[in-house]
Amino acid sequence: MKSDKKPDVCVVGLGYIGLPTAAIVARSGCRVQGVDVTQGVVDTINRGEIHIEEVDLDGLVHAVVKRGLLSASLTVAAADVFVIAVPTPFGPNHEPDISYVLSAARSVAPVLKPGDVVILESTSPVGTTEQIRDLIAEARPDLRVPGLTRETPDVSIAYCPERVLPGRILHELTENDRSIGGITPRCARKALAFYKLFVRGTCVATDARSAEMTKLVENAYRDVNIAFANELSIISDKMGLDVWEVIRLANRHPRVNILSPGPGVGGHCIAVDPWFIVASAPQESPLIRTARGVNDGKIHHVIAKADALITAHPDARVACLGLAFKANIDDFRESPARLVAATLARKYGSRISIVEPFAAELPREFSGTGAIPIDLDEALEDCDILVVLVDHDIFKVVPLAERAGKIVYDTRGIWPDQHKAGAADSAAEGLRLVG
């Protein structure tokens, strides 16, 4: 990296994290290209607009095209330092997918030069930085590679990932810590140094063995924890009981803090990471494994009380709201609320609307279903069955009397007083049944 001015840098991969990553560190000064498979995404950029939904990333993309320190283009060229930010998905078996990493890898080991810093920030399995290593060193022999030279190293190799929450991804992306993992410590030493350009939060240098770990305990953890929640809700309803005021109660408890349950676990992290881990242990994670059945199973049993619920009411009509993985984003990966609406669309056809204020339309697999999207307030006047799969701000507000006569299956908690006006019984009307 060059001393005596703010490096160059090049990140490949515009998605949900590479573009806030490349307009933050074009705020901080650096000229930065990004790179993209899709011609789409690279002309959007370079108009100053943006192909995600995030707060404020529009204005700030919008600022720094306009200042000449973002491009996007389809192809790498030179830099001073490469941040890989590009999907890692898992195949039909769960096992880790790596192959855009070793793409993005591939492209930017034709233009690497001495002193130049190479950064993975895909979540990846264990061992996923070594072997970018190990490509950088067969594809360029006349390099120096850190951890397979006893010389000084003419590049740097390492691993940070992102520890996001979206919505507010560019505040969290400047303020949370970052854990930096390198080859050696000499290439973490390189990547902290720019990191630190335009990280308020500390940055920890560590082993990117380490670094890799890191993030996939940080998803599993919380996998785990949201699966006791969504175990509890399962027990709560085969008992009878609330389990909104289970946890209430149980959440007094100086030591316990059990989460909310839900419909399932979505999004590319938490549905997604611990899977790597059991890929490189199975024999020694039969809790996580098991945690991602019991919240992969959590879908299913909402499918099936949703669609006991209408095959009880022949001629109701039906609204699903909400569609994301989590309240408040347009962001529809790994989503369980996607999952089931879909599965009750393919069964129950155009008595399925869908209300999702952050969609303009149906994802595909609703194609020829006959449902169709409309907005909350055709919901609440011509649909029966109201089935709350995301706690997006915008159903939270709705009061009692506009729910007043309507049948609601509350998979999020979000409404407790349609519980307390349905309690006197069981199968009145205003019913909320707690999944």
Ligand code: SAJ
Given for the second form:
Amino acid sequence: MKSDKKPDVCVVGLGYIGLPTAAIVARSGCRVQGVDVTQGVVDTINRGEIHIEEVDLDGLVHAVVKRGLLSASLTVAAADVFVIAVPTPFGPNHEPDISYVLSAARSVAPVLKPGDVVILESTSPVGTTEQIRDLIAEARPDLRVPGLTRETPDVSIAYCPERVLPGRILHELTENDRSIGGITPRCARKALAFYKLFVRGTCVATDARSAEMTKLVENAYRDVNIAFANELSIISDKMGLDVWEVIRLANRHPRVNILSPGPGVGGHCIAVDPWFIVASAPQESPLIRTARGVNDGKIHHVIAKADALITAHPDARVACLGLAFKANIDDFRESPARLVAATLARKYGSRISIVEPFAAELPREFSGTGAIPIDLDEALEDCDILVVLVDHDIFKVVPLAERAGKIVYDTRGIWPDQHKAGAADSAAEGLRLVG
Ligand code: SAJ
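Now that the form predicted alone has been shown, please provide the structure of the form predicted together with the ligand.
Below, the chain from earlier opens the complete complex, with every other chain and molecule after it.
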């Protein structure tokens, strides 16, 4: 990479991470070429528009495209730095699928020249960055690659995971600390110089395998702790305890921080990444594997409890509040709330209404069930049972007076005062089911 001017950068993969990264790198003054396999994505970006939802991203992409700093194409062209940010899903048996990563590396290899830097950002099993190095070595025997030459390598190869939150991506891409894992320390230094162009957080150099494992560990840690909260909620149900009261009190301990129960774990990160660790060490990861089972099992616990409640009130109209995988965003991928609501809709049909302020229409699995989308006011006026599945802010602020006469199953603990709604018992109005 030339040290005197800003590097030309190629970002392969223009999704939830690649596009914001490309836009922020362009904003730092680099010329950035974004590459994607979908013509519609390429065309949208070249019009200065975006194909994903992310706060402030539209304005930034429009600005850098208009200034000629960001353009998109289907094919990789020569650059100084190559960032690979493509999906890494898992297969039917939770085995990691790095085929998109290897395909991206194959598209980069032919245009590499001495001095270039290749950085993988996609969440990947430990050892993937070395596989990219080996692929480049095979495709370009004319290049000296790091770790396989005693001389100074021609190219640098590194791994740098992101840890951004949807809805805060532009902020966190610049402010969060970054782990920069090089195949060699020299590779880490070259990649670190690139990130210092736009990262204000601390960039910590390490080796590629440690950086790969760091990303998986961060999310597995969170999954295990969510599983603890979900298991607590199931135990509390059995014991007739208010899990939210127990957690609230336990968290007053100076060194206890129990996370929040929910209807399960959604999204394509926390529910996926732990499996990459289990795949690498299946005998040594019983806790991580079991936590995945607890969180996936919680979905079925919530379905069974809601089903029993609806069956016990055959004349009641039901509103499911929320379909998104987490609060205040419009991402429905791998959403437990969506699975719970669709299961109830298939069984109870038009008795079920769906309130999802972040969805313009119901996902396809609701078609033909008879369930209809309604807004929150209609739910509060017309429905007798409220099943809270997502902790959207708009749901949290519903005053007690507007839900006092309702039967509430609150899987997110958003209404701690619900029990004040009346002399709640299994038959009376105002029953509050928690956890
Ligand atoms: N959840 C709970 N209870 C909690 C916290 C979360 O049930 O106490 C559920 C949420 O409802 C959601 C799921 O877990 O369904 C995941 O939510 P999340 O808040 O963990 O958010 P993600 O998946 O959008 O982001 C995570 C973050 N990782 C960590 O917090 C360690 C983010 O920093 C990562 O960048 C992201 O995964 C990722 O892309 O890997």
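Between two forms, the rigid core is the largest collection of C-alphas that superpose within 1.5 Å. Positions refer to the first chain, counted from 1. Everything numeric here is computed off the predicted structure, so don't read it as measured data.
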Core-superposed C-alpha of residue 53 shifting 2 Å or more between these two forms: no
Tell me, please, whether between these two forms the C-alpha of residue 144 is shifted by 2 Å or more, with the rigid core used for superposition. no
Please state whether residue 37 has a C-alpha shift of 2 Å or more between these two forms, with the rigid core used for the fit. no
